[in-house]
Structures are given as C-alpha cells and as structure tokens.
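Only one chain comes next, encoded as structure tokens, the form predicted alone.
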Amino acid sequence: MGKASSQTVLILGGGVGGVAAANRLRKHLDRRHRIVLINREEDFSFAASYLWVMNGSREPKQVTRPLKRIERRGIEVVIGTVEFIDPLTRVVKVSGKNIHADHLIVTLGADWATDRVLGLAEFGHTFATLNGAQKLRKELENLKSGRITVVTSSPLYKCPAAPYEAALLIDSGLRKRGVRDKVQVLLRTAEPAPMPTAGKNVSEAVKSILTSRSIDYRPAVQITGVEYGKIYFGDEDEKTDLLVYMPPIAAPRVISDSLLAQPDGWIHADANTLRTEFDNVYAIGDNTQILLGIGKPLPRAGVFAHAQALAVAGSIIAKINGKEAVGIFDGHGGCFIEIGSGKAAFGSGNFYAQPAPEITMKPPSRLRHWGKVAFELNVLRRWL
C-alpha cells in the first residue's frame, strides 16, 4: 500500500475523544492532511472536575479552554452546529455548509434528556454541567439545616461513579462547614448496586464508603416526578430540602435521525476498532452503544473515549500512510472516585473480560486523588 495523497479527517465533537484524536492525528500525520475539529462550543471543558466546580475547588475558569488554542498545532477548529450527518458520501453539514470527510469521527456524545423527568430541571440542580454545578454551588453553601437527595433520574447516565462522588463531596463539604449533623445527605439510584457493570467487590466498596459516611443509601428506585419540596418514586415521595440529580441521556437528535443510528438511537460501532459498517467512518465515546458480554452497555466515559480516541486516530494513521496497522480498543479502563478530604479510590481493569468485566478497586488515598489531579492538568495543558 501506498501512501494516499492529502486527506480530509474530520471529527465532529470537542470532547475528550475529539480533542485526543484531533492531537495524536496531528502528531503523526504530515501538514498536507487537514484534520479539522467541529464543535457547537467556543470551549473545551473537563468535565470530570465539574464536581470540584460545584465543591468550590475549582472555578470555571480553571476546567475550561478555548479550543481555537489548538489551531496553534495545526488542527483547524470549526464553531458550528452538525446538521445533518451522510456517512454513505462522508459529507457532514456544519451550519448550513457542507463538508466533505476522507475520514469521518463521530464524537458527538450524549444530550441530556432531563424533561424526560416532570419537574426534575424546574425544581432540582445538577452537577452535570459546568453552568449546573456553579448554581449548585451556591444552593450548597446556603444551606445549614435539613435534607439533600442525590438522585439518578435513569439507569443510563454518564460517568458511572459521579453521583456517588456527589454524595460523598457533598458530605465531605457539609462536614468542612460543621453543619452536617443538621443536614442530611440521602442517595437515591435506579440501578440496582453502585456502579454495577463494574461487579459486585466494587458496588460493596462503595456500598461500605457510603455507610462510613453515614450517608442514606437506596438503590433500584426510579424517580417519576419532583414538586417543590417533595420526589416521587412511583407511588412513593420523599421530603427534600435540595434536589441534586444526574440527567437521563439520549442520543443526539443529528445521529438518531441518520443512517448511523440503530433503532436505539446510538451507534453500535465494532467493539474494538469503532468502525462503523461505513467505509472510513468511525465513532467513539457517548454517543456509542457498546454492549459488554454481561448484556450491559460499556459505561459512558471520559477514559473509554480517550482510550478509544486513541485507537481510532491509530488506525487511520496507518491507513493514510499506506500501512496494514490498526488501532484496537482492548476495554481497559478505569475511573477516580472522589470521597473528599483530598482522598479519591480508584477502580480499574478489563471490561471486556468474559464472561464479565474484572475491575479492581483500590482504597481511598491521598496519591488517588492527586492521580485524578494530574490527569486534568494533562489533558488541559497537554492537549489544549
């Protein structure tokens, strides 16, 4: 094979994956190939530190770049809304323009589908969004007495350990300020365990984190509607005095309308390289639906998109410089668990194990947390 003359990879998302795949294509493919970047924001922020954002750990400024800043190295950055998505000709409309791909990534990710809930965005406050857990923020540090309820609104969600992370920093702040003895902290999930696709030594660990912290735990109840003051669980409410929730997602309305979706609405790329059944089209982190031999879906991810970035912008290296290599995504991965007081666990190993993924989990430590640190500052620094 030889190698192909200038080349057009175009990734439609600035995420974690987009922004990893955008750098490692640019690293290793010559000037004469555009890489170009597509994104509906001016910004890139991190979303794994919007829990330190609502913590008051963080302020916007620091999880939050510019993503012209990587035109610098030679990616070109397109600020535009993807509308309409042909995989079969690999032209993507971008605000009325349309663009044509050699190489197509879809990154797109997951859109929160929080009115799938009645009341939940009207009367509750989330952390899922940099705009979300600043309010939060200031809705925590008002308060000194009563209840907070720390919901998932759906099974499916991202970032598996984010609501038991908010729970426990939650607490951890509560603590920080002397008042958590007159506030109390409730944790209410749809799914059965915590983080159940990572097996159960990983729910009981977090299962026994959550008791140590004196921190009301109820898992497999599905919220069905908020009131102001009051969650129902079906038939069920509970009293709440601060509703904090992670939104039910749905896949982006540009891909379940196109030839890429399957009746679910998401992507099923092949497992390890996420290619898709078009020709030089890929697609990789939330906006992927990527079954596991349990019958779970791989959990939606930062590390899984970076890691799946990687081995999508190896494949097309290869290809474009006329090379049989291709990159392959094994299903390692792992994810930070913040606690608070500076200490984070982590949980770790193959999710593509069979018959089911074997994750360890490492207690909590202060080097954890300091790992999590350093993964943020690499990819805002590294990458941006």
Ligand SMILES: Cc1cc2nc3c(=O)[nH]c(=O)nc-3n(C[C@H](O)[C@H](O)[C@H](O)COP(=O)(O)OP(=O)(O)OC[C@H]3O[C@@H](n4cnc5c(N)ncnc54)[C@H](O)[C@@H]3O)c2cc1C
The other form holds:
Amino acid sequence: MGKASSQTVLILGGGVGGVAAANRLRKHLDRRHRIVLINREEDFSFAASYLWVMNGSREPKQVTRPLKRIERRGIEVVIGTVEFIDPLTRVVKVSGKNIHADHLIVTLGADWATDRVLGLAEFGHTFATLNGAQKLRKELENLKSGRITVVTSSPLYKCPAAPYEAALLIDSGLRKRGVRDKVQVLLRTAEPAPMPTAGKNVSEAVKSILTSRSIDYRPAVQITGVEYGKIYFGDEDEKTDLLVYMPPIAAPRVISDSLLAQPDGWIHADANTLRTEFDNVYAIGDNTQILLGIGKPLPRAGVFAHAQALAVAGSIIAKINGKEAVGIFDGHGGCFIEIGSGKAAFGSGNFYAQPAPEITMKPPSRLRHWGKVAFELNVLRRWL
Ligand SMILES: Cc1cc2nc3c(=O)[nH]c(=O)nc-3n(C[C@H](O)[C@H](O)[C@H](O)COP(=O)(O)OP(=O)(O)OC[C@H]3O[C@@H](n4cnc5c(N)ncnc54)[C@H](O)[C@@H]3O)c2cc1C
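Given the form predicted alone, corresponding form predicted together with the named molecule:
Zooming out: every chain and molecule, the one shown earlier first.
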C-alpha cells in the first residue's frame, strides 16, 4: 500500500463525535488532505453541561462555542443541512450542493421524537436541549410548593444517567432554596431500573441514592399522554405542577431514508471498527445502533461517540498513509452521575463484556464532581 494522493475526509455532524474525529484526523494527516465537517448549527454546545444550565451553575454561553473556531487548525467547516447521503458513491447533498468524499464519517446524532407522546412538548419542560434547560431553570426558580415529576418518555433516550441526575439536581436545588419540604419530587421511568444496561449493581446504587433523598421513584411506567397538570400512564394518571422530561429519540430522517439504514432506521456499524457495509464509510455515535450481548443497544453517550471517533480516525489515518492498521473501539467507557451539593458518582467498565457488561460504580465524592468539571473544560477549551 502506497501513500494516497490528496484525499477528502467528510464528517457529517459537528457534535461530540464529529469534532473529536476532525481534530484527531487533522493532527495526524498531511495538510494536502482535506478534512471537511458539516453541521446544521453554527455553534457546538456541550449537552453534558445542560443540567448545570438547568440548575443555574452555568450560563448558556459558557457551554457553547462557535464551530468555526476549529478552522484555525485547518479543518473546513461548512454550516449547512445534510439532505441526502449516497453511501455507494460517497456523495452527500448539503444545502442543495453535492460534495464527494473519499472517506465518510456519519455522526449526525439522534433526533428528538417528542411528538410521540401527546401533550409532552406543550405541557412539559425538558433539560435535554439548551433552550429547554434555560426555560426549565426559570420554572424551577419560581416553584415554591407542589409536585415536580421527572419522566423518561421511552426506554431509549440519550445519556442513561441524565434523568436520574436531573431528579437529584432538582432535589438539591430545592433543598438549597429551603423549600424541599413543600415540594414533592417524583421520578417515573419507562425503563425497568436506573441505567439497566450497566447492570444490577449500578441500578441498586442509584436507587439507594434516590431513596436517601426522598425521591418518589417508580420504574417501568410508560407515559402515554399529558394534559395541563396531569400525566397519563396508560389507564392511570397523576397530578403534577411541573413536568420535566427526557424526550424519546429517533434516527435522523436523512439516515433512515438512506441506504445506510437498517429497518429500525439506525446504522448498524461494526461494533469494533464502526465500518458500515459500504467502502470507506463509517458510522459513530448516537446514529449508530450496536446491539450488546444482553440484547440491549450500547447507550447513546458522548463518551462512546468520542472513543469511536478516535478509533475511526485511526483507521482513516492508517489507510491514507498506506498502513494496514485498523482503529478499534473496545466497548470501554464511563460516565459521571451528578447528584448535587458538588458531588458526583462515576460508573465505568466494559460494555462489550460477555455475557453482560461489567460496570462498577464509584460512590459520590467532591473529587468526581471536579472530574466532570475538568472534562467539560477539556472539551470546551481544547477541542474547540
Ligand atoms: C442532557 C444531556 C446530558 C448528557 N450528558 C452526557 C454525559 O454526561 N456523558 C456522556 O457521555 N454523554 C452525555 N450525553 C449524551 C451525548 O451528548 C451524546 O451521546 C453525544 O453528543 C453524541 O454525539 P454524536 O456526535 O453522535 O451526536 P451529537 O453530539 O448530537 O452531534 C450531531 C450533530 O449533527 C448535527 N446534525 C444532525 N442532523 C443534521 C443534518 N441533517 N445536517 C447537518 N447537521 C446535522 C446536529 O445538529 C449535531 O450538531 C448527554 C445528552 C443530553 C441530552
């Protein structure tokens, strides 16, 4: 294998996976090779910090950076919408214009499917978007008594820890304001236990934190509709003064309409190499469905999008430089679980272990909270 002539690596999506891949590729590829990153929005915003926007620890501008900042490193950033992907020819239509790639990385994330639950968007508030977290913050600040209900509206959503963190941070905020005894905090989840993919030990550890904070937790209840002040779970209903939700997700339409998608709409890339069935086309992050030994998918989390991005970048760098090496994602990853009062727990391990993921959880500490702060700083200062 000889060194390739000038090549174009096209990255669809400028979120966690896209930015991580672009930076790694630029660091190791000769400048005659183009790295082009496409994203719909002008700004990168760091979703793992949205809960801190919700509880007033961050302002939106502190967790947002213009994507064009990475152009100073020699990465081309195109702000536009991916409208069509042909993985056979690696031609992508972006805001009406065709772009050809020699190597294509698809990392368009997951779309919100909030409209699957009638009334959810109209009567609920979410921490899952930057705008939503800002609005929710005002609602929380104004509430002095009543019931706050946090729900997951489908068993499949982004970041398995986030709704549990949301309930715990809301509890912590109410305590800080001295109104916790006047506000009930309820947590209703579609999934049967906290972070079930991580296994029983993690679920039990999270449950015991919820209990210690008097959060009224009920798993395996599917929200089916919302009206003003009322949540429906099939035949049952519950009153609420503030509904806080994690939205369901769906594969981005441009993917489900393409040859890349399986019947479920997602891309089923190889678990280790993230290759698709098409030459030089890779899929990483939330738009990729990787089924684990236990029959559940690898959770949608930035930590995996990041590790997969580095693996795929490694394969592309090797290929362009005429080497045989292949980058491998081995299924390891970890996640901070913010519990409030400046503390966080940390769950980590091997999600590809057989017959089931092997995950352990380190108990909440101040050090782990600062670990998450350091991670945020690294992304916002060094990636962008
Ligand atoms: C509230 C919250 C908290 C979270 N906390 C954590 C955490 O603590 N740890 C963790 O590991 N993960 C966390 N996550 C999950 C994490 O944010 C995602 O898993 C991660 O961002 C996935 O990376 P990605 O590159 O696949 O997709 P994304 O980061 O979502 O990037 C996809 C990009 O593609 C763009 N795009 C989509 N469609 C198009 C189109 N047609 N044309 C052009 N551009 C398009 C999008 O605008 C977006 O910029 C959290 C998520 C949420 C919502």
